[in-house]
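Coming up is one lone chain in structure tokens, specifically the form predicted alone.
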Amino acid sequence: MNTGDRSVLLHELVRYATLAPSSHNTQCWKFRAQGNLITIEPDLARRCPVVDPDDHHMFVSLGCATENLMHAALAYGLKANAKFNASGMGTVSISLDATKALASPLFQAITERQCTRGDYDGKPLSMEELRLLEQAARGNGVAVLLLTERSAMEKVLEYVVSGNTAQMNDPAFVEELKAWIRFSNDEAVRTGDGLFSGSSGNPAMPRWLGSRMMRLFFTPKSENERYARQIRNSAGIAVFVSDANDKAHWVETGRCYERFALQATSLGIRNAFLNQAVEVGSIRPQFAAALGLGHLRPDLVVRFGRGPALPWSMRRPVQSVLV
């Protein structure tokens, strides 16, 4: 393969890694390309400081997106092996050598895989389906936790609601959060990035007048009933949990996660996150405590069924996060 189609192979490989989810949409990564190596760094201008004050989300997104590569470098004909190097902020460093090419089923899944923030319809997988999705979330370390009693979702969603409650009475949080959505899609097509409004089910509108609206409407009373209804009409809520809370572990966990969503999107399952409960730390281990889980730490809260997909959220250019 001479330079030039290396390149383009390498820019390809990194488009695919982008199409990751990450927290709030930031895209919060960096990628090296040079020979065969490539390097994902965080993007500290990319942070999150209120809602993710450890960048753990961020070192999640960063392992959402190792995953992606790997998937994509082996329907490329190359077998990518990834490390995470522990070293100043953390980086994961990615190998690339000649194999056989396979697209396989999680591969193909990327370019269809969304957080789908809408309305599910409510019906339980099956146990062939529930099976699969397990197996794909295991890790190095990281185990998944798949609540489909009711019961038992209602005890995740009483934790839901402490955290967004927290959260929403929280004015840095919200301006935070404020500062990543993209109330039209000019917005959301200009910056590449963002909460676009219309991929959670509202209305698109410009900035001035979404600001205002969600003054007006976005409330924790309202959030918390939306929710409610969100994980009552979910199949399952899955719950990753690490053996240990450390950027090594948070990699592996986004890892696990993605290998779960692109699983869960070939057999035509959405999901979305709920992870207030781990993202508010006094709640945090009350949390773990009422899931059985002793000192280890609950990563991450997804629920999962059958719905209709929403207008896709917007990815920035590849050389924008190419160094």
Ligand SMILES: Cc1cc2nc3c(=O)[nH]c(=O)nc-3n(C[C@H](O)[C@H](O)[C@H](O)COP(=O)(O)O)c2cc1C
The other form holds:
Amino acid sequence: MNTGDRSVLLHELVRYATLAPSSHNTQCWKFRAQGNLITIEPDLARRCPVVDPDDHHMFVSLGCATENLMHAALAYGLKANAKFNASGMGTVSISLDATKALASPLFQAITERQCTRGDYDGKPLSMEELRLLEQAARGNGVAVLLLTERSAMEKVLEYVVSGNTAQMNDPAFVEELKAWIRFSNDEAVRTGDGLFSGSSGNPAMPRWLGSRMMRLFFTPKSENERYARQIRNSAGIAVFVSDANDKAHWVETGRCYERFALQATSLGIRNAFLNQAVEVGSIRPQFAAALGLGHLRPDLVVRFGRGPALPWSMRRPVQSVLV
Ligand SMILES: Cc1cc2nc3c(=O)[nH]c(=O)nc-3n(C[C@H](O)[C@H](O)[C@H](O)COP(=O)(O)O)c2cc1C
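Counterpart to the form predicted alone, namely the form predicted in complex with this ligand:
Once more the chain from above appears, this time first in line as the rest of the complex follows.
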């Protein structure tokens, strides 16, 4: 392969990586691609210090991008080997070696996956579907709890409501969130990032109107009622928990979550995060205790089930994320 073709291929792999989820759709990553190596670095200009003070979600997002890149590499005949380097802020290095191409079902799901924040149909999944999800989410030092009993899901709801109430009563949280909301189509397309209103099932409108509507209608009560309804119409809740609370494990958690999400997508199952109880530092230990996790940190909370798709969220072009 000549250098030009190689560079086109590496850029295509980066494009697949950028289709991964990231907290508030910040796309908090930068890529260096050369020869047989791609490095993913956190983009510190895209931190969210209020919702993510220790950069946990930022490194989980890098893990999600890593996982996409690895499946895409294999589809193009490259076996990827990912390693976390703890030096500096922490980066992920992915080396690529020639192998037989395989476009796996998880690769094929990359362009179909989305975080679907709408209502689900309330029907349970089969044992085989739950087994496949659990298997996909298993990782090195990361476990997933799949809660499908109604009593366990109601217990999670209590903590989601406490976390959400705390966040929505925190003006700094609301300001940071608002800065990442893209109220109109124009805003979403122009920035190529952030939380597009349509992707949350809300109507698109100009920013001045969206900000006013948010003040009027985005209340702890209305949001908590929506979470209660949406947990009750989900088939289950997945809680990701890692063995250690460090960046290497946060990246691994992101990889496990992304495999879970791609496996779900390939089975026609949707998912959406409900991270409030793990984001609020004062509630997280109580939530961990209620789940019987002892000293372990619950990393991510995700509901899943079947339901209609919502509009896709935007991505920035590959050129903007290459160093
Ligand atoms: C670490 C992490 C945390 C997230 N937390 C939440 C959350 O608490 N609530 C939510 O609705 N979405 C959450 N998201 C989903 C992102 O907002 C979503 O991935 C992003 O908007 C891009 O949309 P897409 O995944 O549909 O492509 C989270 C994503 C990641 C990777």
